[in-house]
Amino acid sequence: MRLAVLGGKPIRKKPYPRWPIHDHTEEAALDRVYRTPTLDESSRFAEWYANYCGVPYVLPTASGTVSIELILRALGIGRGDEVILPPYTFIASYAAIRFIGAVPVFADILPDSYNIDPADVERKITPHTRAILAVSVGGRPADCDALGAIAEKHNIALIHDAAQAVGATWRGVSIAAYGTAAAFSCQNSKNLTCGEGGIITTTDAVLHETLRVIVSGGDDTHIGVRAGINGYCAGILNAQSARFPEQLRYRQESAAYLDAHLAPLGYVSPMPGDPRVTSNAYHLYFIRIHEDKLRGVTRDRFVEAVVAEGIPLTTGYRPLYATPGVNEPHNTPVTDYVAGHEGAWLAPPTLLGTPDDLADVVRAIEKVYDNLDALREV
């Protein structure tokens, strides 16, 4: 797009905050591990995370994907078993199910949260269903109440894919404490990061012991990768954990600012609130683009123009079933519409910007809307 279409000079040229944030603390952690290889940084982090989330059992792992796979294996889920998940998520959610030979089954998402729809989950349950994999998209918890009731009713596992949801709570309780187990990611883009790593939480002592044995290599599952976190990554997590609570608070304040300034616009909107979501982790900040109010301009065109103004906005996930190699059947009209016409999100570090940085987001969106006619002509 030629920037001159929207007045030539973009709203902003400087980048948003770089991620991850780090200093001498991380360097000291790496040096500590290097000089004392026997130091157990993993257990130290597990203790912190257990206290932070209020759960009895925490197991740091090699990645968020491995975390999901480990939970499925520890539950004895495998070939021929079905696991229900939303198609509006990162490929890792699907891949972990395929890794163990199970069958992914897609349930649609809710239009007001982009999380899995409990009513469609209920419709997709068969005698072969063994688990629900509920993704907390963007850091907002899926409906723990409804999904928990369905899991209990059908005697199946409820696994929270909380890869983006460190710090999220539902009715004042950490997402880590709901369901059978939860899997978190500490990959480089995540809000609590160590470059690559993951976390499993559970309140089930037997499941935790099974997981611990698998990670230690004391079983015969042979998952094919290093399952536990390495000392360097655990050391970085211990350094990053000191920053995390304040960063979460800042992200939530930034999201509240954007909510207040975007809601009145009408042609775009933030996600509606839910009083049961007592802490949204805001790994991603979703902006709903309403194509029916853009006078013939598509969501994709609108987002392209906002990006040309220097704002890190993306159209987000395409459905998993649109990914090469994914051939599962689907009947998910909400996902189709959200992925093709409505969904958009800001890059994760955006919410760590200054008030002026956030104001630029709103100014850019307003500028693009004011120039819709020019967009149609190009």
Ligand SMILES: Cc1ncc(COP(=O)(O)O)c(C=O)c1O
The other form holds:
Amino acid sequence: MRLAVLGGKPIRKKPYPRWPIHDHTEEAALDRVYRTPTLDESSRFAEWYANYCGVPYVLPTASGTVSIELILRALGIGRGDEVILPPYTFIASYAAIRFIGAVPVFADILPDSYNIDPADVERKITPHTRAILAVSVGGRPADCDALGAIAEKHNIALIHDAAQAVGATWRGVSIAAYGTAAAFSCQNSKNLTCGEGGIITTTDAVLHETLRVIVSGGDDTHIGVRAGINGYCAGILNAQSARFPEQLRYRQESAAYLDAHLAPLGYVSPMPGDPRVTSNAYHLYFIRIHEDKLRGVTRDRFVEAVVAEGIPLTTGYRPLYATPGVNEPHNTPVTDYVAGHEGAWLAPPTLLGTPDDLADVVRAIEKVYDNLDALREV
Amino acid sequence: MNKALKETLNHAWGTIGPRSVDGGTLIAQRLGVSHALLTYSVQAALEAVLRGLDVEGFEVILPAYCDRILADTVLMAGATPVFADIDYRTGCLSPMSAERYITARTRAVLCEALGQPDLTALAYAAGRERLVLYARDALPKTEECAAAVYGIGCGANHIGIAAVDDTAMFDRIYAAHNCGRPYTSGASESVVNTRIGGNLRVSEFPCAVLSETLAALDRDAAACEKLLSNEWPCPRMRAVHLPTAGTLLLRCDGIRCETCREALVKRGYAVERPYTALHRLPVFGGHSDEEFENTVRAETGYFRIRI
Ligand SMILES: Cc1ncc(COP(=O)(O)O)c(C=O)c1O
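Can I have the other form now, the form predicted in complex with this ligand, not the form predicted on its own?
Below: every chain and molecule of the assembly, starting with the one above.
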């Protein structure tokens, strides 16, 4: 079969499931808020989320980005302070640090999770380090044990950028309950969405109170950042939340299917499992492409060919330091390799597809591999 | 159910959808400016403008008597707030006082339109390219400023607006509000980041009801306008002329302001003192030794009544 990228017939033309999903419950929520624009949908959602995650304090906000900023501000982190983060993430993780005037410091990622490498974090700690911003990339929790121990040892904050990780657990406990605080995103593409929104969780009563003061407009000693969630958005979350647990379970089943079918291929592989990751939220499903087994075809070309077959696969993040305006030094060879040669992910709604939709992912990858020589020759 | 909300839910409620884009165009047309950006709050709009002016590490002049959001946002954007006095007659930043604080480090001058500010004098003193107008529940037009920031609508319908003429400036504001991606890169997914930007984006839902919010604003402003020629209980009391939605600002030119306040309450008005001076608050630097004569006077002589 000729590859679609070379003019052949693609494996599929049918689109993957639409996202987001909604029904009359979202309509009812919007209607409630429309009738009473000052209605407090936020507290109701906060209560649900606190229960769902098993954390005492939840603050719904305007976005995931602002959630990270608020946590940093509430901790009194600012000008001259250093915050360690991985360079393999969305630009927002970095922007939040820069927006509060602090200095981002890059630590490398681990090759078998794409999450921040605790050993490199420890190497990057200086007397100016105030926090680690650990991203749960794709929805898989970063190493909460090792990072927690480092934060404690050096008396610095551990903040989880859990923007992609609603529903993620580590050793059976929600990512929301680890570290100093966690920031989640409910932006349009995310697994629990309201279009634009965010959530802060913490187990620290004092921090929560400071956050509350800041978000409600500040006081004599705290700046005010009025970044509470929009009422319509909170209403939407109250509807989406009812659907979320089942959707998460479905995504995880789909991921298990892909794991089982991709693992034997050898030239691509799923991310290895980790028994401590008791729930991967699977916002993104990572596929590792092994360039050394592609007989001279690059990861980029391979992915391009899979995409041409009708599969929503992308080559993943470019390292943050490739972004104009990001000028911090970096010595992160794993990120360089993953971003340049190995990483790829399936667009978030793919895992909500039917078994046949998922089988097409595997078929497309196999088809491209079977035609590597044709691909290389052009 | 509201048709526009239902349509938005059924078609597009994602990031920077048609509702917020069209809303920006509608507002720009109404204001007669080239660009208007909608954000999740008035503070977010001001933050985007200040970041667009690259104020980080520089000074921003603002009135000591104004909405606290101005001072909070200056700090948020990494700049130092430098307070100046107001003009007692208009309630707005005094051009003369502002001029005294302008230095080579001044990157922006903020003026809240409580009444009608003397923008010509302010633009002359501050330079048009640094002047930012700020207004709540009102959309006063301005040609004399680099940018204007507005907050309209209450509760879930609240949105912030950043209005500018200059396209290069708009690009910077836009990038500040959307992950560093400039406006001119278009809405495509494969966008390039050119600056460091956060997420100050507005939800599509309040934008879906924007025309209703604007209609309510106009209705309330008209009601407010009617009150401008009212007889107030004290002969030295005046309405500060800027029709805003839902409230009217009054100023007492006499000295027995407390008596005025009581008289207003007796007439059945809900009266509040709009602001306390910001320059004394520790969070803003606490320059308590500065004497801002008009600011001090406004603390007792200004009233806001609900209408
Ligand atoms: C890792 C990460 N951090 C932060 C964010 C920012 O979230 P939001 O878009 O809600 O501001 C995102 C969103 O894409 C993200 O993926």
